[in-house]
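Presented as structure tokens, the chain that follows is alone, the form predicted on its own.
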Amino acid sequence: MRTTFFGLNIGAKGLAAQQRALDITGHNIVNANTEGYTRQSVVLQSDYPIKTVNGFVGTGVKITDVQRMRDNYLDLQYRTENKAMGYWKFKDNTLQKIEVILNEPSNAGLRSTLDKFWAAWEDLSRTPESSAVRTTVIETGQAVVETFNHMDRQFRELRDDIDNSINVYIREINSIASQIRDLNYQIVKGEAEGPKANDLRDKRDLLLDQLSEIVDIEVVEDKRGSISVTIGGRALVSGNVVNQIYGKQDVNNDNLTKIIWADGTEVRIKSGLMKGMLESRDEIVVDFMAKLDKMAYSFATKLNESHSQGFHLLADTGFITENYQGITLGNKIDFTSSVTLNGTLNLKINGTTTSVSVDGTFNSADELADYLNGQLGAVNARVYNVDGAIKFVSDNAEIEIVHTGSPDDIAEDLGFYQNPGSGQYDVIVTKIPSFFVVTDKNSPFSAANIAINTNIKDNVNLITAASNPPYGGIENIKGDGGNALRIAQLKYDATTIEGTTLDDYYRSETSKLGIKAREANRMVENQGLVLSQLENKREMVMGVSLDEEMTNMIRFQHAYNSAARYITVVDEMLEILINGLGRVGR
């Protein structure tokens, strides 16, 4: 049944509803530029009517909900693309840094430094007796060594920087997870009484957006409003519980950080910024370090091999005991027709006797040298053909040809001991100084483990520029630059590394880097466009339009004024009823 003050109640409800609607409108306006804010909208509904003799009569208006204008599907799409953006953005950043390290093309890059080194050897081939040119060879070689060393250091520093960043983002993930847990608790507690905790949900969604860029996540919300966040199938956040992740040194990966759960299980990361970091650190950077090491190894071993085939300008005696001239040469062998050898060659390597069995027919000095190398096997010595004669060389062992005088001794057949008076030696020690040496003797040549032999740096005459043996004395080879020319021509040697020249290999790898960098940059641009489109779509739904809010403000203001005017009218009616009745007849 309708009461006397029924109209005032309707007006009061109208005032309260329109005032709340204005409050929400004001809240939208002042948060128009707040990151992560979702536009809110008041849902108005007519209140339950009452039944009268004349039918149902409305009882006014009520607010049933304050909605967040948000599309969960667009959020899912955005976070899916956001993780891809994080992945490609970091890879692009890493590849750009590698391009800076390689610094190609430039006058200070490795290619330019190598070109100057080869040019110095070519100059030496023309003036092999010049100490100044020999010094230039050392200086340009030192520049190559320092370039290798410096690039290796830069790659290692880049890898360490990425590893440090991984640890920073591990802490960031744990921090975001803790904030989501706290918001879960506040949202569940706040919504237990009915209304939605819209602003708290906005904060939580913003954290999820940030987390989705760092690592691939899956989000599930339960009926109470709490969410679970999983990484690789395991829960990072589950209601009010956080399962933190940790960084542990991986002994199998140079003590770099391995991302694990509390129980030691490795975190499975499929995408996102963190995946880009792991790939950059363990694949991209390591791949270029390995290629640089391969270049340094091929470069040093190839040059040392050629260097060992030449002759320097120092006599054997009275000088550094580790660096002998290394003349294990007899007379030239006449290969105008096939030469058959059947016997034993007795060597003394660092004082240990080694017998090499020779049995075969040979058509050239190269064929014989290859055969002897095969027979030597793991012995630290190598055989070369020098102008048709056989030469034994080792970079760290003394080799002596032992003449036993027995019938099967073929030392004389190879030209040794045939005529010692004509310039050969009764006891021949062979130890050629390597041009490049390793700084760590327990490891092979690498970009970090290469240096110029200090003996050669101290005495440039140890550079083996000559290709002919110094029969008759050192003076006879002072104008001989044949070996220096052979070394200079290594620039064009297609057998240096992976069936190509060192220069072509380096060009190929830098070109591949450029292609990868362009691909990563293109993917960043593409993902940026996709994210921009999704962000625009999200803004159309959740963003605050000031024009729309101003319209709503005027609309709710007029409704509020009308409700106030309605209350005034009802008040006037009640005044007539209360003060006007009973006066008739007084």
The other form holds:
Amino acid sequence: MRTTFFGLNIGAKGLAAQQRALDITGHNIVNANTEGYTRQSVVLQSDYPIKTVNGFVGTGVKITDVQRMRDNYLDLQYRTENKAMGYWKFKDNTLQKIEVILNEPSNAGLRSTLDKFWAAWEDLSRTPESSAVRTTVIETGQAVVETFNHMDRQFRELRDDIDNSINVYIREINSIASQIRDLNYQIVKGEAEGPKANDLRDKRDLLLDQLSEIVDIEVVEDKRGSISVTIGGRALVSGNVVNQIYGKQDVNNDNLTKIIWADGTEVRIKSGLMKGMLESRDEIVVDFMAKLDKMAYSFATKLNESHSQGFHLLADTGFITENYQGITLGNKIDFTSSVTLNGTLNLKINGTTTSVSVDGTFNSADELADYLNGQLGAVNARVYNVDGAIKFVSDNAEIEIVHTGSPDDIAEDLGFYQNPGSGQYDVIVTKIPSFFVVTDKNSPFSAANIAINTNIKDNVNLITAASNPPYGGIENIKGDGGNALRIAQLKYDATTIEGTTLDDYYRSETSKLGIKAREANRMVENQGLVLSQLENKREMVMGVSLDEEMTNMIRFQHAYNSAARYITVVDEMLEILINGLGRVGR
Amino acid sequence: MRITQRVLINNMLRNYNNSMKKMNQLNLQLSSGSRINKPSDDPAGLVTSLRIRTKLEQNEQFKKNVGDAISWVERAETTFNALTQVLQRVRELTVKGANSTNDLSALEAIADEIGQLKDEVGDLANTALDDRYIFGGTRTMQKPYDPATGQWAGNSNLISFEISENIAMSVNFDGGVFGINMDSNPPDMSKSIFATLDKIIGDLRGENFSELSTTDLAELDRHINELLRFRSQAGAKVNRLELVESRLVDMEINFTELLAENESVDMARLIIDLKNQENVYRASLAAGAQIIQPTLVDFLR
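Given the form predicted on its own, corresponding form predicted together with the partner chain:
Every component of the complex follows; first up is the chain already shown.
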């Protein structure tokens, strides 16, 4: 026999189920634009039937599950592609910034300033008498120096910027990790009773998406619903435990940030935004800075070398100025047969007396010059052979040949004549200043460490335009632009840097950079396409379609109305039963 | 396949973005007039571009150098012409003076005139171009010839200008033009034009007619012939320089063309592309607007 109120129960369950379904539909609709929201789908099943004398009878509807429509495999694919996106995005960004620093092709980049500098030397070779032209050499040289300095500064700033970004993202990673831990706890607690904590999982997945762009992560979910996130094999988050990462200053790397775990081991990052940042900071920018430094070094040393072989216009260049007793002017030693020397040469360098012992047989002025260089040792002077004459050159040191008159004094043998009668000692070729000097004496030339010698800036006549020695006085070489010409032709010198000219080297490096930038740009575009395809696929599974929800809404509304009507019918039946029975004949 | 609004919108947005990117790129090229605005636009083209720009600047420099060189040599040439004329006049006077029928006052007059001509030669020796003495070798700021002492202070260093890549040409003549022996130190004036003129004046005043008509005339002729040689040298240099100059002008045109080919944009094509892209963009905007607006909500009561 059927229970009296059995029908009502079916109706009530129906109402509840349809109401619930409507709630979920409403939830989907209002969250249609929420980022990371996965649509929820209600699963209605008929409730357990009961056995009656008429057979099995159904007992109504129940909601067995609220499904979260999410494809985990698509999520995995998305995160895998996302890290490559992050990596290339940052590299592309960095390379674009470097292109801006280089500023080529243009009339303001390094190429242009270098061309103008060489042009100034050409002008000097034609009119070495003109101090205006000499000043132009200094000005254009200053422009080159400033361009080198400026570019170096900008690269350093870029490197520091990237370092700052790395620190910002370290904090970001830690923050996301904490949030994931909190969600882990809540999800486990919530799901302990059975049903899935859909919205919490949505939040967690969104965090994982964000994290996957920054570093390459591996995600594993355990039976209780808690996930562990690992980077480079070590767990960032595991259940309720967060292992934070830290940024520490690395003394081996210019005090830039190194990313480490709490115990000091370095975090192994292979992809993602973080890897892009590390590579940009430590490889791309550093590479280019090194190349720039190389250019500055080769440029400055080559120019100084040629500059030191010329002669300038200051009266105390100290070359022999008189012809004495028919001896041919000049300090040329006759090397037609080998020259044997045995004695000492006495020098005064900046007022301090030094003795250089000379002992050997020499076949050429070059040999003798090399030997003397070796004997000078720590003294800040160099010996050159210029057209068979021995020349001492020093950067701002005053060198005097001292004739002691003792029998082993070989000053005269080396071509340094004493001016008799006047009692004066010939001051030989002092102060051929270097054109370029270093600002930091402890390091070699580099893009930051290069400047024009202030002595030359103060007196432009110190530029060694002349290639002939000032025999007979400096008036004789005022029109001599031979050394200026030689310097101007350095731009064709294919031994300047790595077997090519300076210009060629710069061009090829700039072009290489352009190729890298193009590649990065292309990769970003390609990854963008791949990612958007994956996004679409995910969207198709988990996205809310308003039309669909509207249709569902109608569906559930009708079902609700019908259930309500059914209850009315049952109610009327009961009404008759309760109030109508037992009133026969009344 | 289940398509939601978001899928439609995502696709639409992505395509708009691509359209905009293309338009941006075209716009950038159009407004700068250049196809290569940064190295990544065309790395290989960039190398060519940089190289040609450098060559253009070098070419400018060479043109300047050649122009200067031509000035130098032409100035020397003019001087040689004047000098030849002076020597011809001296020869005339010497022939006249060698005629033993002249009396002392006539000889004195001739000697005076030759004296004046000697001063003229001195002036020519001190010819200057832009305040630089051209016959003094590298001693350009002071007169090579001192009339008072008769000494030659100039040297025989060459002044060379770079007229083409790694090719330098000397543009000056030294005291050798005036018959001075520049190999000795100090320069040996004993066989110079000045010495010859001095001797002629001396011979005139000393009435050494035989000397005048033999040795002196022979020396004069020697100088005149030497001058001829220098004149042709100068002429040859000028010719060569002018050839180089016209070649440089041609090269400039070539390089500029190459640079334009390499770097500039084809304006017409670019504008058509831009218009095209604009149309595509507008069409997609219109279509997108139609698609994303209506939902079922509009149609339910």
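Rigid core here is just the name for the largest C-alpha set that superposes within 1.5 Å across the two forms. Positions refer to the first chain, counted from 1. Quantities reported herein were computed from a predicted structural model and do not represent experimental measurements.
Q: Once the two forms are fit on the core, has residue 357 moved its CA by at least 2 Å between the two forms?
A: It does, since the residue 357 C-alpha is displaced 2 Å or more between the two forms after the core fit.
Q: Kindly check if the Cα atom of residue 342 is displaced 2 angstroms or more between the two forms relative to the superposed rigid core.
A: True for residue 342: a C-alpha shift of 2 Å or more.
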